[in-house]
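Let's start with one chain on its own, the form predicted on its own, as structure tokens.
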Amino acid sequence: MFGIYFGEFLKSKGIISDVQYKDIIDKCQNSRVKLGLLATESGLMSAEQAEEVNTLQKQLDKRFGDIAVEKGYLTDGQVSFLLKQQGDGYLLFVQSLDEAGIMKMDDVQRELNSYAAENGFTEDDIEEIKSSDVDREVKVFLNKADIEDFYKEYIALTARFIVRFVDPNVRIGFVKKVNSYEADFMSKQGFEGDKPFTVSFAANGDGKALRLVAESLLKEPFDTVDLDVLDANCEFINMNNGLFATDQHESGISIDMLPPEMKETKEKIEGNMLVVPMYIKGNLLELVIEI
């Protein structure tokens, strides 16, 4: 979802507050993009034409599309096309910012340019993030990382798995290469074989992200990170790793899973590692890959 990426940027700049951000994200999940915004954004209507139709809507008991067709601004086919685009995540976010009186389209575009420049994103990268397709979004961040495709495939699979079972709006960050890592809680599992490596779900503080993973699996709430939470995360990782191992076997790479491990106290590990930030409902979960 585009808004969770761009919204975090706007928060970091002080343009929107945390409360505004959460309200807008909630609104995006329960709204549809107005046809006028879709029509102007796609170049099918001018802003003046859309405003005229909006004004007529207030006077007549008719839909935007019907009026636009009557005025000759759109065809029936174009209206049908636009109706299919009403779930567009980018435009939903822009529409919500506008309706909240926070930003207009020109302001959004200016800040979007700043967001792209600060992160080294190309126009194509921004379009991929706008897609609200987790595979396309994750690919943007993985393409910035100088790591083997083997690990990119693992990270992408894990993101899809979290989207499917925990949070459809998970947000990924840039991959970091580190030689030392420490966390309060870890659930981990290693692989042996042609490409041995170990993966962990790690979190600090109250471990909310780990609890959310456990709650998605066990269907019960947890106030603290305990052995049940860590065990549930191990089970989640094990299911994810089983899929990855199967995919790799079909590609000719033989890897087998080792028994999971749980770390309930602060754990420090050394070596060649990749750390991937994943935000589950705004809470940081770090995917740690020990190579």
The other form holds:
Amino acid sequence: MFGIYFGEFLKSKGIISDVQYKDIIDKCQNSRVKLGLLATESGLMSAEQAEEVNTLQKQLDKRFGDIAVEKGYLTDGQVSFLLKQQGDGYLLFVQSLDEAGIMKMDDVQRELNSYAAENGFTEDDIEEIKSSDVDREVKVFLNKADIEDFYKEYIALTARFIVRFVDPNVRIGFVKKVNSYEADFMSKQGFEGDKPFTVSFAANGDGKALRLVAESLLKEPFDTVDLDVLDANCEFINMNNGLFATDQHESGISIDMLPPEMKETKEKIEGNMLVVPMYIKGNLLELVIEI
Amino acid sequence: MAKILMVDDSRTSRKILKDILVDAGFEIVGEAGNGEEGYQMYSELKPDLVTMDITMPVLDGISALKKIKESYPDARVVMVTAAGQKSKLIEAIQSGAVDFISKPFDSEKLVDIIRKAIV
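Cool, the form predicted on its own is there; where's the form predicted together with its partner chain?
Once more the chain from above appears, this time first in line as the rest of the complex follows.
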């Protein structure tokens, strides 16, 4: 969602407070109705059909609208209509800033230019971020990274998977290449086969992002990061990796998952790695890819 | 009430599966964290059905399936799989698995598969 990215920037510049940021994000989220709900509310799909598409969406790594069209529940035109109904994330955010008396449109444009300059974004990049479409947002950040498409695909899939299960407004940061990495907690799983690599979900401190992932799967709260939390993250990675392995298999690359591992105490790893910051409800989760 | 043994190294996966199966009226008689443990528990408990994860440490699901079928040819085993394990699934079915269930679980489909596998 546009507001998550631009709002963080405004917060970092002291233009909006944390409380104002949260209020505006909440307002934007509440105004943005899920496509399935819109489709049922407008009588284009039954609740059962929407539920079926929601379930398939988690298993197939496809968009709601695409699956609904494939199943014959909606036409392309109806999907476009519903997307328009869903609202423009950029305008919603700007309108909320205006209504809260924080910024007018001119100020927004000035700060947007400054946001773009600071991050090296082009006008096209900004348009992609304004789309509030996770695929397009993530691509902007991945295109700035000098990494193989294979890993870009993995990162994009992981972002989509987090969007579907944990946080519809996950925010991604720039990919870093490192040779050494350390974290308090890690859940990891390796791939063997044509292109072996290992992925970890890592966090420090209270590990809130890891706990949020666990809570989304187990539907219970966790106060601390324990083995149950790390196990749930392994399971989450395992499901995500299964989808990735399927996609790669179709492209002729055969990879298979190894049993997952959990690291409950601080661990340092060395080697060629990509570290991708992902913010789940504002909490940092690092996706670490050992290549 | 049909008795089920769950074999999966992920406690999360076992918990999600258990909640769905218990809600559907099945009895979970045991939980094993790897294939070797699963084989031992099968020998002791003789459940009506086993749900068997594929990727596990110590002894993987397909090896455990083969071991169980060798000692107990009538054993009914349903494989549990993440997407992307097609070739392993084929091997599992050829080795005597009755069917398979995919993660993330679709409760209705899962229960339907388990019911049919037990009959």
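Take the two forms, superpose them, and find the largest set of C-alpha atoms that agree within 1.5 Å; that set is the rigid core. On a predicted model such as this, the values are computed, not experimentally measured, just so you know. Positions refer to the first chain, counted from 1.
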Query raised in the report: By the 2 angstroms cut-off, has the C-alpha of residue 252 moved between the two forms once the rigid core is superposed?
Result: no
Quiz item: Against the rigid core, is the Cα displacement of residue 54 between the two forms at least 2 Å?
Solution: yes
